[in-house]
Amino acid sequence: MTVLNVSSIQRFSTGDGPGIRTTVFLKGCNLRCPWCHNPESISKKTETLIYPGTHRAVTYGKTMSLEELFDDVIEDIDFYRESGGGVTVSGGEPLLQPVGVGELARRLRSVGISTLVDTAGCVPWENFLCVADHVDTFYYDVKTADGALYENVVRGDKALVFGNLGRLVEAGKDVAVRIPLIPGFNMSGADHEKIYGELKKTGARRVDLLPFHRLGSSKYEAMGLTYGYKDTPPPEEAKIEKIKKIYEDGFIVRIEK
């Protein structure tokens, strides 16, 4: 039997895709960005979570078999093919679960829905096979284009993650690259100018840049945890303005608001 390790199920999600959309995100990241807005979702374990003042308690990670989980996110059924809408399979990493992604994938298209998976990209090539074929769109994360920086900071690999993505738009895939802007971490005209070189070298077509924000900020004291971007403001508009400028020139550019 197949199963998923879920984090939670978040109905009628507007900012993950187009339409209305169910957004399922998944257990266990191998990445450690340190400005993560989903920390609940990095570890494969159950969680628990304590808001300070409100003392609400939030538990986060179960195993669902892959029938309990489509027949969960198919009740909006109509509210997706009204909007245009669909799934969303975010995490987390959902590629560290390909087998169980891939099979939602095919159940949703075979009565009509679509999928959408938002990845970052750093897991061998073949979770990619599973999950591909039945896709419509793919999220893919680039945090930069600075190898040490992905190996140091992100605990990444640039070169898996940017070879993944040129093998997925070269398979014709629909891939939206997703750039978040950090400050401190990649907000400098540098920063964006060799993004824009590698992300050339792929064919992909199109960019959105997330600016940062605060808002997972309370998940990290629920979890007692210290959010090294607590007191990190969002980038200036001017700032957003001119990457969005770098990018212009070769790509189709949103800035998600």
Given for the second form:
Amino acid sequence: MTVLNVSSIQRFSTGDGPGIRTTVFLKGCNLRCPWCHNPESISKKTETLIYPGTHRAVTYGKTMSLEELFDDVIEDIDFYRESGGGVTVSGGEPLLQPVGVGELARRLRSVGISTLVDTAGCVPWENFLCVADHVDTFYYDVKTADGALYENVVRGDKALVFGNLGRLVEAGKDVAVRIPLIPGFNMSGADHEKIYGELKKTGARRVDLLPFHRLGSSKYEAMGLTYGYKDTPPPEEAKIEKIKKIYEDGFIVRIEK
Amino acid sequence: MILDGLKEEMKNAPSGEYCPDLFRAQGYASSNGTTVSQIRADGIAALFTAPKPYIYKNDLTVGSIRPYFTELSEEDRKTVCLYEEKYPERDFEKNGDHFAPDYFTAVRIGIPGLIERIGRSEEKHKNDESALDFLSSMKKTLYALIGKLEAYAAAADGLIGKEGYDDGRLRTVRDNCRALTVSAPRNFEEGLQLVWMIHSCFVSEGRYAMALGRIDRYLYPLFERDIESGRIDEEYATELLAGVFLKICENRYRGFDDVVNICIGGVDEDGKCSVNKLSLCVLHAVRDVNLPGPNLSARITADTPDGFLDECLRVIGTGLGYPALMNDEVNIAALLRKGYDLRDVRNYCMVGCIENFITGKQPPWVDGRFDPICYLEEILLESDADFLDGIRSMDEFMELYERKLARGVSEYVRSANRRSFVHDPGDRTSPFLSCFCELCIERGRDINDGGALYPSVHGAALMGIGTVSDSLSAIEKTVFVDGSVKLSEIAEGIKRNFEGKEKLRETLRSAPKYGNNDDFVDKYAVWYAGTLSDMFDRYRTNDGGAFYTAMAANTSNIEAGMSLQATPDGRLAGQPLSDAASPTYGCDVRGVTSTLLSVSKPDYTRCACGTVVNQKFSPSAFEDGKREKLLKLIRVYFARGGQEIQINSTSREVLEDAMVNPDRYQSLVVRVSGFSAIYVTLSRDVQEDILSRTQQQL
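Switch from the form predicted on its own, shown above, to the form predicted in complex with the partner chain and output its structure.
Below: every chain and molecule of the assembly, starting with the one above.
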């Protein structure tokens, strides 16, 4: 029986793709972005967070059979159909559970529900092959074009990320590149000129910019961790606009708030 | 601009005491009438004509409560008391207000037309002394209305040339008022002036929650003609409407907000979608006023254009919370069950908050609260342990509960019928109000004495659907499914308010809760709406009208909860019951789509009065690109049979308040990219980030 390690399920997700969507956050990630706003989805283990302020305890991490998960997300089918929405699988890194994600996506598409996978791309190409046929759109995170930064800060592999991206685009998939704008990490013009150059080579067409926010910091507190970005304010509008300009030459650019 | 000026002027509260009854008492004192109706008509005539008119410098449409503020001597107070006792008025419980007047007829034929109708009726009833008596008192009040318009015309004329006034506006006011004394309104300005003057008269009579109803229907013919001829444009029409809606807020001088329901959209009498340009003007006028008082409702049909619904959402997104969105299909089906003519049903509007009303064709609305929870508690608290543990199945328990409820409904109805409507129909007449209700003139009878086309109805607001459903779910799950708890233990826990029974309370709380699209518990909500509506269907009001059910009770869920013991859902004694038709606050945890899937399960065509479902969204949900998702959410909810939804865009003020009083906002969700968060769980600087975003968007 195929099972998935689900962190949480969020309905009426309005920031994770077109229309009304349900986002399934899978648990477990192979990257360690220090600004991560979903820290509860990094570890594969089940975790209970007790939020300060409400003392509300929320448990993240639940093994669900494919059947269970499918039944859960299919409840909102009327909303998906009316709005052109569907199901988004995010994480964590969803493609660390490629068989389950592929099977879920296949079943959803067989009943006409559109599927979107939000990945950071740092997985073997075979993992993409498990899902690619059943996924309508990929949200594809690119954090930097600096190989050393990828390795040392994010713990990822730049070559793998850009390589997979190129192959995905080449395979004709609908891909939106998602770039988080992180103060102190990738906010300079030079950073983005470099990313721009690399992206050009992949043939990608769409770029979404995601300005940093610290809305995840209470989760760190609830996990008993210290958030390194606790005192980092969101980037200024003007800086974001400047970066946007760089990509506007050749890409369809959106700022996602 | 004129609106801003008017807002500024209205900041100066009038001095003295609000006492229209002083003027009415003067009318009673000098009356030569020989019947109660005649004397009452003299009182009303004085009420309308004795005070000196008040015209704001920025008035485009006149009519104000300011003239009723006055200095009262001891002697005056005595006089007022004397006549209030001698000629008592009907209040809400006695079908006195919460009424949607027939402005369709008033606007079409004007005051002279109504007087003419009375003349014809007098002819018809020439041998019926009591009809003639009532008709002549009706006529007297209409002449008083003419007198009031004349007084305002004269006052406007007298102000011409005075500093601070705009002579052009004064001439318009003067001419409009004069024209209305001799003919039906000839243009939009006059139509609005007529309606507002009549409404002001109702307010001076002491009536509350008098609806303006389908203003985008009855003023539309005049509006359309004026727009086509170029006499007015939409901007000016919006400004005129805003000036009128703003003056609803004059009631703040008396210390409260009136609840004047205004209804836009919906189908016309032929069943076609009737959204027009005037609907948008009304919507924008309410937005521009930006105050509670004008209570805007939008009737939404499947073929209401997306553009109109989107515009409604934009206005809601300003933080105002209006309009409330009503599912036309459900409301029409619900009212048709009560046997009204289809065309009358299609022309329904709302009075007060959300109460469905057949415009100008039935006596004023009455309602009360029915609390099913006390009957559940009665079973648990008044039975001994052996009896409780002898109940073998959930079905058996439900049978018992239904028997208690049936008895409760019968007692409720008896008491409601004792209070309302029967009070001296011949004595407590309303000659002026009756002029604006169909058939009162033709029959020569008072609106509460057989004059109205349809009989009076009573709305029973059913309390706590969430609390009841969750309680029944907890009983079924723990006692009859899991067998982990005995019914007598639950009773004991409730008696002790779960003190020392924390584990039991946790077990009960972990049973399925309403609002998560789980049939295990949602079936009780379906049962609740259907069964209770069936029970009320067996009864009639004193004059043969229906008992409607509602799931809407303002904030009385808080008050009702205060006097109740703990409940089997784990709610503690004194805590609020679930609100209106919504799930228990904080128990619908799967997200808004699940909430709406649950909430659309009961058959609301059984709830003819209406329901209220409150939902809160952060302002970002109203941004371009996201608003469309909200719109689709509502479309699906309505297609599945949801009856009503009122959406709050969480305003900056709310977020600020939540930072100070986190306990009150335990369920306030802010939706951001990537995930949603309970606002009060966020750290202070993050809350501030959200606040600053909010500010950008407003």
